[in-house]
Each structure stands twice: as C-alpha cells, then as structure tokens.
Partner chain sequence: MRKLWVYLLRTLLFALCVAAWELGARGNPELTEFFPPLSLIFPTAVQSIAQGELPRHLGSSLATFLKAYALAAFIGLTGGVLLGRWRWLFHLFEPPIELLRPLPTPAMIPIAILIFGIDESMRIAITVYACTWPILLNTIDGVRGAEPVLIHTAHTFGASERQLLLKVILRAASPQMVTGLRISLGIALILVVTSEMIAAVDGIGFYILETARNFEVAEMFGAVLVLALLGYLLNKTFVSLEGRAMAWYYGSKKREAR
Amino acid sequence: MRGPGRLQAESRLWGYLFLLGLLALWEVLARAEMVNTLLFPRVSLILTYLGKLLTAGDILAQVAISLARSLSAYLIAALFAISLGIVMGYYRVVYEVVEPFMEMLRPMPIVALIPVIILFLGLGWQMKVFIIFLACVWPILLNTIDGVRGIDAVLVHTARTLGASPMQLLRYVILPAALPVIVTGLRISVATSLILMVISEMIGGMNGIGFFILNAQRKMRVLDMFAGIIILGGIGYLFNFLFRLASNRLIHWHLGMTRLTRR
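Quick one: this chain alone, in the form predicted alone?
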C-alpha cells in the first residue's frame, strides 16, 4: 500500500512530465515551422539564450533589484499585519474600531489605487514597495485575525489561571495556536508579492525583471522576453519551495496532527 508521501511524489513527477511534454511539443512545432517562429522560437534556442544572459550577469542584476523590492515589502507587510491582526483578534474593541476602515479598503483592487499611489509617491522605489506592501497586507491580516479569534477560549483562560503574563500568553498560547492559519496568509502573500512586483515595475519602472520583460516586448526582442518569463517562473517556484520547507519546520506539529487524522 502506497503512503501519502509516495503518492505526492508520484503526482509531482507526473506534473513535471506534463510540463516537459508541453515544452517538447513547442519545440517540435517550432522546428516544423507550424507556428510563427518569430513569436514562438524554439525552446532549445530560448534556453541557450537564457544561459548566455545568466553568464553575462546583466539579467541577474535586474532580478536582484526586483527581489530586494519584493522581499522588503513582504517582510514589512508580514510584521505589520501579524502585529495588528493579533491585537484585532484578541481585543474586540480594537476590531470594532478598525474593521469598518479595513472593509472599505480591502475590496478595492490594488491596480485601481496605483494612480493615486504614484501621485503621492512618484515612480521611485517607495511607490513599488508600497504597492507590494498593500497587496500583501490583507491575506496576512485577515488570516491572523481569524487564527486568533478561533483559539479555544479554554486555552486562554487556563493559561491565565496558571498565572501566565501577557507576553507568556502571547508566546506560548496565542501564537502557536494561530500559527497554522497565519502561515496560510503568509503563503498567499508570497505569490501576491511577486505579481505586484512585476506590475509595479511594468507600470512605472526603469529597472527590475518586470521592466526587462516589458521592454523586451516593446522592442520585439522575443528571446529576452521569454528568458525573463522563465526566470520569473523559476523565482516563483523557488519561493514556494523554500516557503514550504520553512512552514513544514515551523508548524510540523500541526502537519503531523492533520496527517494522523486523515488516515
């Protein structure tokens, strides 16, 4: 009987094979000139060109700029949203005061707010970081609030009865109990940070991987464009992989419980 770990590995293997099959089909169609090779060059040609770009190092500089923006905004959003979410989830008065303002801003599409953000912050680094920050805040904040409000009241009352201080209550009861839900919000925001990083660089950037892709499209440098897209996809995959490793260590006890209940 195959275990869940083996089934997951087999499913992932089939996913890789499906992706390789699509790339192989693209390569065959391009070599047979059944597609417009100016718009869809051979995959082998794209990968060869990508290797040259990576060796030259120019595109790596653009990636470094983009990652610096994305990671700084993500970390600021995580610290802000988790702190505010714990306070709002634990103190009902704070939740009632902040909730109307939060529900007014949350449904607004970030893209619709970009002109206003540009008006006040210009087209520089601050604009891009703030756009990414604003997009990342909501998933983390909402999940943190739900995680704290969903804690069993018996746990909190028991800790208080045993003489736990507010800091001990936060460290040993509230954070561990709410952490699985908070991690879900953090994972959603990882993808969001990359999406808004690209959008902000395409709208008002002069550097970064988003600007690199858009500039290549404008100049019909198709190999550059596809190389940038592949790098962006690789960054997204790497981020997700690293986050899964970190979250598995952070909430390993929760994952063990959920796996046990599924058997």
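Quick caveat: nothing in here was measured; it's all calculated off a predicted structure. Numbering follows the first chain given and starts at 1. Think of the rigid core as the biggest set of C-alphas that the two forms share within 1.5 Å after superposition. First, how it differs from the form predicted together with the partner chain.
Core-superposed comparison between the two forms: the C-alpha position of L20 differs by no less than 2 Å.
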Given for the second form:
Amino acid sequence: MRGPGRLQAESRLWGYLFLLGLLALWEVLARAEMVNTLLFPRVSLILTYLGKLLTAGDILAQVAISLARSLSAYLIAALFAISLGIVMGYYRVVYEVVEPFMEMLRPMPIVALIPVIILFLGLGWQMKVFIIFLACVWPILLNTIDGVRGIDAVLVHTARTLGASPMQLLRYVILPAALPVIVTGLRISVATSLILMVISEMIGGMNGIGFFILNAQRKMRVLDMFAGIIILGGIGYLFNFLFRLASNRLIHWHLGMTRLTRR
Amino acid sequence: MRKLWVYLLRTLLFALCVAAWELGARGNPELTEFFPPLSLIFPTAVQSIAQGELPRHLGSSLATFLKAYALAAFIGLTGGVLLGRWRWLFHLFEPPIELLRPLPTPAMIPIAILIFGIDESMRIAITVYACTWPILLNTIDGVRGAEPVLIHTAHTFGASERQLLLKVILRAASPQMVTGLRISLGIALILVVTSEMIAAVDGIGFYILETARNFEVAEMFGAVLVLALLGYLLNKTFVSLEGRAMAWYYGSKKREAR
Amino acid sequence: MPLLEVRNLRHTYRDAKRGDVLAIRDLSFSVNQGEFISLVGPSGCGKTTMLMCLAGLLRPSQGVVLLDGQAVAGPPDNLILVFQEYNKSLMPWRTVLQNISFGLEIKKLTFPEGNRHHLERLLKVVGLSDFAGRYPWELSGGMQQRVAIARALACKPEILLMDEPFGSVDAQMRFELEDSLLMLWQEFAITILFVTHDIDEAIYLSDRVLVSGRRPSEIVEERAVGLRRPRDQVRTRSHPEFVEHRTRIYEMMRTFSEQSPA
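What about the form predicted together with the partner chain, after the form predicted alone?
Time for the whole complex; same chain goes first.
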C-alpha cells in the first residue's frame, strides 16, 4: 500500500538527493577548477575546516559573545514589549494616543540608527544590545496589542461575573488568551534578533560571529568565512527548533484547537 | 468629546518629545557635538538637501531599492506559484529551502561581496536574496491554501489549467502574496542601508555612517529623519494601494468576523 | 423582601453611527428567593444590556439594582451571569474540569467535602464525568453550554442570570438542556432569571414569565405559571394552561410590535 505519508517521505527523499546533488556539483566544479577556488573552495575542504575550527574552540568563544548579546536583548525586549502591549491593548485611550507615533516610527529601518547609537553608547556591547532590543520590540509589541484587542468581550465579562479582580483578569484571562498571538511576535523576533546581532557586529564590532565572518572575507580567509556562515546557520536552526519546542508546550491547546477547526 | 481628548493628549505628547529634545540639547552645550537641538538639525538638513548631497545619496539608495525589490517580487511570485502548484517541485526544493532559511540573511553579505565586489550589483543581490524569502514562502502558502471548493467549481465550469491559474488561483492567493510583498518592503530598506554601510561609497546608509564618523551630527540626524520619512511614505503608499486592490478580501474578512 | 429588585432602570449607550441609543427605558421588576423567572421579548430589545447592568458589568444610566437590599455597583459575589455564546465564554486553554473550577480559584472558595469532590459531583450531575480532561473545543455545542452552566453553579451562587443560554443549540439538545437545568435548579435550590425570545421555553421553565415590549424595553405583561412540577416536555407543553399562556403572551407581543414603529 502506498499511503500519502509514504508518498511524502519519498518525495522528501528526492529533495534531499537534489540537495546532495547540488553540493556534489559544487565539489566537482571546484575540483575541476571550473569555479574560482580562491572564492569557492571545495565543499569537503570547507567541512573539514569547520570540524577543525569547532574542535579548536576559539570560534565558540565568539559565538558565546554573540549569543549573550542577542539573548539578553531579546529577553529584555520581550518583557518590555509584552507589558507595554498589554497596557496599550487593554486601554483604548493609551492606544489611540500613542498609535500615530508608532505608525511614524515603525517603518524606520533600525539599522540607520546604528551610527546614532554608536555615538551615544560607543562600540561596546551596550550599543549592540540596544540595537537588537529596538528591533525585537516591534513584532512583539504589535502582536501583543493585536492579541489583547482581539480578546472577545464575552470572555472578559465572564471572568468578571465569576469574580475576577483586575490582576486576576490579567493573569488568568488576558495573558493566556492573547498568548498565541504574542508567541507569533516572539517567533518573528527570534529571527530579528539574530539578523541585528550579525548586522551590528558587522558595522560596529570587534568580536562576535558577525564580525568574524566579515573580517574573514576582508582578509580573504574564505574557509573561515564559509565555516562561520555555516555555524551561523546552525545557530539559526537551533533557535528555531528550540522556539518551536517551547511554544508547542506553551500554547499546545491553541495548536489542537486550530487543527480541529481547520478540518 | 473623547476624540478631542485623544487629539489633545497626542499633541501634548508630541510637543513634550520635541521640547525635551530641544531643551535637553540646549541645556547641555558640551553635548551639542553628539546631540544637537532640533532647531539646529532642521536648517542643516534643509541645507544638505539644497546642496544636493543628501538627494544624491537618497536617489542612489532608492534606485538600488527599486531594482532589487522589483527583481525579488518577480522571483518570489513566479517561484512561489510554481512551487505552490507543483507538489513534486516543492518537495524537490524543500530541503534546500529549509537549509538556507534559518540563516540570518546579512550573513550572506560577505559571499555577495566575494562574487559581486562592492558595487551596486552586490547591494542589489543581497537585497534580492533577503526580500525573496517572504514573498516566495507566502506565495507558496497562498497557492497551496487556495480553497479546493473554488478549484473544483472552476473545473466544473470547464476551466483549463491556464484559466484556473489566472482566474482563480492567483486571485485566491493574492492576499498572501501581498502580505509577503509588504513584509519585504521593510526588509529591502534594511538590507539596502546595511549593505551601503558595510561596503559602498554612496547611498544614504553610507552617508549616515560617514557623517557619524566625521562628527557631522546634524547632517547625520537629518539623513536619519529623511530615511524615516522615506520608510513611512513607502509603507503608506503600499498600504493604500493594497487597500484598494484587496478591498474584496478585507470586506469578506470583516463579514466573517461578525 | 425580594432577592433581586430592579427599580426604574434606564440605559442609553453611544453608537458611532446612530448617536445615543436608548436600550432600556424605565424597567422595574423583582425576583423572589428560589424563583425560576423568565423574561421574554423580541430579539434585540435590550435584554443583554439589562443583564449586564444586573450583573454589575455595566453601569446603568439611571435607576438601581438591589441584590439582598444592597445596590449593585460591581460584579456581586453571589450572582453569576451565563452568556449565550458559550464558545466565547469558555477558556480554550483550560480543560473542562479546569474551566469549571475557574470560579473557585478566583474566589478562593473551599468546600467541606473537598473541592475536587465537589467538582466531580457537579460534572456527574451535568453528565460530563467522562470529559473532565477534554478541552471545550473538543465538545459539542450542547456540552459546551453545560460546562458553562456547571462553571457558574460550582461557585454556589444565590442567583443565576442566563442570557438565552440555549439560543444556539439544536431543538433536541435544547429539550435536554432545559430539563437538566430544571433539575439543577431544584438540586442546588437557587434562583434563576432566564432571558429568552422563545415563548414556549419561558413558560415551560418558569414560575413566572415577564413579557417585555420592543426596544426600549419595559415590562408589559406578567403571568404566573401554575403548571405542576416536575414538568414534562410532552405533557406540560400540551396542557391547556400552557396553551393559554402562550396565546396570551403571543398576542401581547404582537400588539406591541404593531404599535411601536419598527
């Protein structure tokens, strides 16, 4: 029997073979010197170099520096944006007063502020944390506001008729009800934090994985560059994976509900 | 009455911010080098616009932006329709997409420099790369998510594959396509500015970084404000065009929510 | 002294398009301890607004609501309102059991027989013992409404206000829910104010039926229902007294809807 699951697994297999084929093509072209191997060394060379780099461990220190920056900025942004978003989502007056300012500031490309922030905070970690923080705030803030505003009045009324105080309302109703939408914002910001981590290290950095990659390119240490990019991709993959794991636990009820209603 | 209060509070808040900047800068003359008062920034910004330096850099950035955005839209939309419509093609490209997707896009800048050098083609390439993702993935979602009943209906009316694609699937997927295009708008601006800061000799990103390095702070703030205005206008234009083109979609959504 | 007394209640709300809308005009009635009382009126006659005022969720423009002789200012402790939209009033992130225990957690109530035992008995009474660990969105509409009712009853309120609770379930389920509600009403010895636009349902359930006219609402008729309890879906509904009540209320509502301009 050929079930749909088996069919899918089979076609995914073709996809992986296709991917392997592409990498093999690169390897062959590089071996045949049909591409400039100064720019694109053999895949096998890159991979063995990556292994050496990881076992030597110096690169891990750079990664740790970068992660400390992006994680701390992300957490501060989440805390700040969720609290502000709840206030703005719940009190219509606050939202109406602040909304035009948000609309004005939001399309501002945060990277343009990097030189400004360098002037004020220097080239150290404070500048990078602040930049990442600024960029991560937006998705979480906007989603929190949406989530809170989208809560049905009947739910709030029900909790109140059952005797919930304002604090209980926040804790037992507003926060859990808005959580699925907040999580969407948190997920977007995971990617944002990594992007701004790399950019801030490239523009105003002396260490960290972003600086490592750009510096390797400038010094034409192409193996370092490719290895660094692969490591960065690994971090991105890991972050996505961990986030999905956490959010599946946090809002598993919502996933079940949407799966059911979609049928 | 309520509306009036909101307007009043808004104006007050705005005035407060402006006043805080102005007075804060004037109160600390030793800081003027970093933190000039607004009343100094505006004349300087106007001057740099009049001298043609800021418009030249802005024009260069805008040209890069438009070329890259158009190219990304073309690649993302056509690629998305193909991958969304043909399952086997999607499965073929899924693993490479999954491999590349989690990589923060600016990490590709060094590779782009290797291939294209540091002229405009590099900036276009990296911007296209970053912008294509949301358009591509949203289009795939939209095409795959097209209501089967709609497709069956078109089939019973005897629609050919071409007609089905043009008259039904593209329309049904357009809300997601537009979403992708809107997300990419902001990303394009970010990548243009970033790549100009990292490797360029013109463009607004280069200008901002250069003025900051030379401590021409008023010029720098002027450029930042102009860039913010550009982002705002681009977004506004997009949203108003979207509102017009997608009126049927938002109308049906509103109806559903009731 | 009546348990709940409504005196000269009046409420207008502001609508962006239509300006000030008069939802309730000068409404007065009272509910006695232990009574099952229904209020019927055409849809959209300000009934939900009235219930929100009674439950302390909305401040009326004029008039007072007295509960046990005390003016209602916020949501009172011994009164709970059950909404028609059970799908919106249940918390999708809580299981059936957790939903039912919500009020207990909020009010920090403890029962002498143990909260767990209290809740399990309640689940049994509403016939949901097998669904304690399920989520509300996994249940049918009728079951969801039973969860909402059980959640309100779990706090042992003195009075339950119900806003067309069976308005969006099918006819068969509706009969079952009506009978289980009557059973619960007797078992818990509480007072129920039931709002509906279904005349038959009002007569079938109640000791007393209040009839309101079109918006803006006021009581235009009051009928005491002397039908024997326990009631029976077939026999009670075909009883001559039942038919007479229905005819009278129907005529009343028709007259009033003809009189006032639409």
